[in-house]
Amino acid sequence: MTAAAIQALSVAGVSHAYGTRKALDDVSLTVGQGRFAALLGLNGAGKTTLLSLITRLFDTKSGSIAVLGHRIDRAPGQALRQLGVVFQARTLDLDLSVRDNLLFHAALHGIAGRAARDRTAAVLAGVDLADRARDKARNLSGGQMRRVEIARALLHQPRLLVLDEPTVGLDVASKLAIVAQVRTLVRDLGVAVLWTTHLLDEIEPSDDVAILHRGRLMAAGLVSDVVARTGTASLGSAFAALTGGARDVAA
């Protein structure tokens, strides 16, 4: 297989259960290399289970995911280091500076010294956060915040990112801010992204999507292409005719 024909990330037949409760059943998904990948569903439809395998934080017991063609359950050292994850609840230390948290961060991947601080230096250029870097964390806004995880993220240079529902409890403002600069770095440096939602105004016409409903996967591809095989005239529309009439994601 050519390095341009390996998906950034290929889940197949993927399940997982929660004692007797099934959170994913037989989820095959995947994302192409440069490409921003948006899984939809409402709260409670298995999206941060998802990704809770893809990172690790859970075993995946049925099924097989992969990124950058290494699978997690048997290559995890090479998987992880092509992945960078921004957690929907906020994780920084916020009684470190933000250059503190990123060179923390650094050196559990290894990165030290002179490397360690270009790096940090650049991923906070790159988020229009340089003239904060030694600004307590607790002192930003919320908006704020989430850039510098991203930019933490960035750190040991990942080729796929991945993001939990990233905008949650951010003002307008704020959430078109880090919908843009993502957009940014898929654009600018080739970063695949996986970017969990339930806010249809996060994705555009151009995007991929992947629909998740009660821990089943209900369409995916291009939203164009999932919106004219469901004879709809919008995504909005179209998710609801393949959820029974679910309408509970957000215009």
Second form
Amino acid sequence: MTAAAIQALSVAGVSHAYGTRKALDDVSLTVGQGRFAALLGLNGAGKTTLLSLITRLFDTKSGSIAVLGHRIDRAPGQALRQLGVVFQARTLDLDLSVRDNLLFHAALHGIAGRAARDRTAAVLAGVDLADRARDKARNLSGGQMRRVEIARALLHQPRLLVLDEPTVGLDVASKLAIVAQVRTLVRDLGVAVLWTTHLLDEIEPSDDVAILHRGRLMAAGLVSDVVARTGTASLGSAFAALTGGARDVAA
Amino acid sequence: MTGPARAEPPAGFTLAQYLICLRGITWREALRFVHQRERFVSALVRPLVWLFIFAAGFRQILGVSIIPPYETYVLYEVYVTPGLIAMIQLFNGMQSSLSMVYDREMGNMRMLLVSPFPRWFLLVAKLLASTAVSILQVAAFLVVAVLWGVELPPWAFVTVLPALILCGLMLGSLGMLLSSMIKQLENFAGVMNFVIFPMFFASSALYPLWLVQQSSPVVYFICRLNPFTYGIELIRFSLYGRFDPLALAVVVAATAVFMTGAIVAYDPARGLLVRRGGGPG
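Same protein, different condition: the form predicted on its own was shown, now please give the form predicted in complex with the partner chain.
What follows is the entire complex, opening with the chain shown before.
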């Protein structure tokens, strides 16, 4: 793998403050190409802030962020092209059909005509929603909307997919379906994933994990390594040990 | 195999891709407008209420003398029509720009801003799209106005088009700038009270400025400072195939200032997204 030297995502020494409140304090982490990395933290840990910096909604004032080697501040166009995003808030246009939502996204990436239609059909098939293409987004269930958003994020064939707590507010069945689907998709497409969550059951031992607590990175690496390093038996107890007994993550 | 074999796409976009993006943004804006039926109806009813009722009452009270671009005495309905066209554009510009920052639309704005196209281009495309929608509204209004008996030159629909584009861009970029600057304007009622009504009434929309000057030099002065006045005059003159250089200059300059301000405000380093930042996580 010659491309392995370039990280899909590289975050180096990033800090961010809202006024005087420090949301991120010197955070560094990497996601290798084709890897599934979980960003684990409680509410308020700084996960969404980090994602806002990665997606260039806010400017990175200290530290640097690069997607596939493209600095988000210096070459935002190239970095954003390689990036697919699923925000925590719903971002489908409810008045438009599923298909029109995806075609709009294609246009935002300069893709039109046959290429746009073909890719739309392909990504919808990838999330098993090909038959809902003409339905209004409003008529989908929460889980289906999320799957459309995932399909949309993959439409321009990015090599890094970031998802901000994509399973929040979904029932157990939809949640499991989405986790499994994203894992299959990224394995088949070779896309790297940064998946923020506070739910331990979405993380597998072979994933990478970065644990964020009150804006600071407490640990990062292969899940099994992080568990071994803390001398604990499971990721749950490792998380508790690292965050000083914050046990309200769902085991 | 997991290794992605795709080649890196070339940096930048072709002109054709820019046009695809612009078309996509315009198409979505138009679809949204059509789907939100109540918005379409209210956009049409609002100026028609003024035309049918207000103008009918006012024509007896207010005599409009012969002032350029008019060459004869005109009915009040005729005088007020350019002002109502501009009002349509004012409402539309505020609505579409400010709706971006309401929670309902915030997600869509986020999706727009993570597009790899340059941000200035995305914002300008958004403005062009909302201007195109406002021109559709104006066209619908003009058809009804002509049927109602407002007399316009037959080519007015064509000659007014450049003025509508400019005026739409000016008001849309003002809305976009406001959306980034003023936190208090969280709902549309606030915008109505503090932006739309003052701009509309302190302008040449409802009465010629020489009438205003006779009754209050101060209000006259305010009207002269209001860029909306010049948008109206640009539209008024171009309806008759005439050209008002001062109005054009002011509208172009105001558009440039508002648009630059909006682009700066939406720069990730500054502006509303940072100040609105926060939220959980």
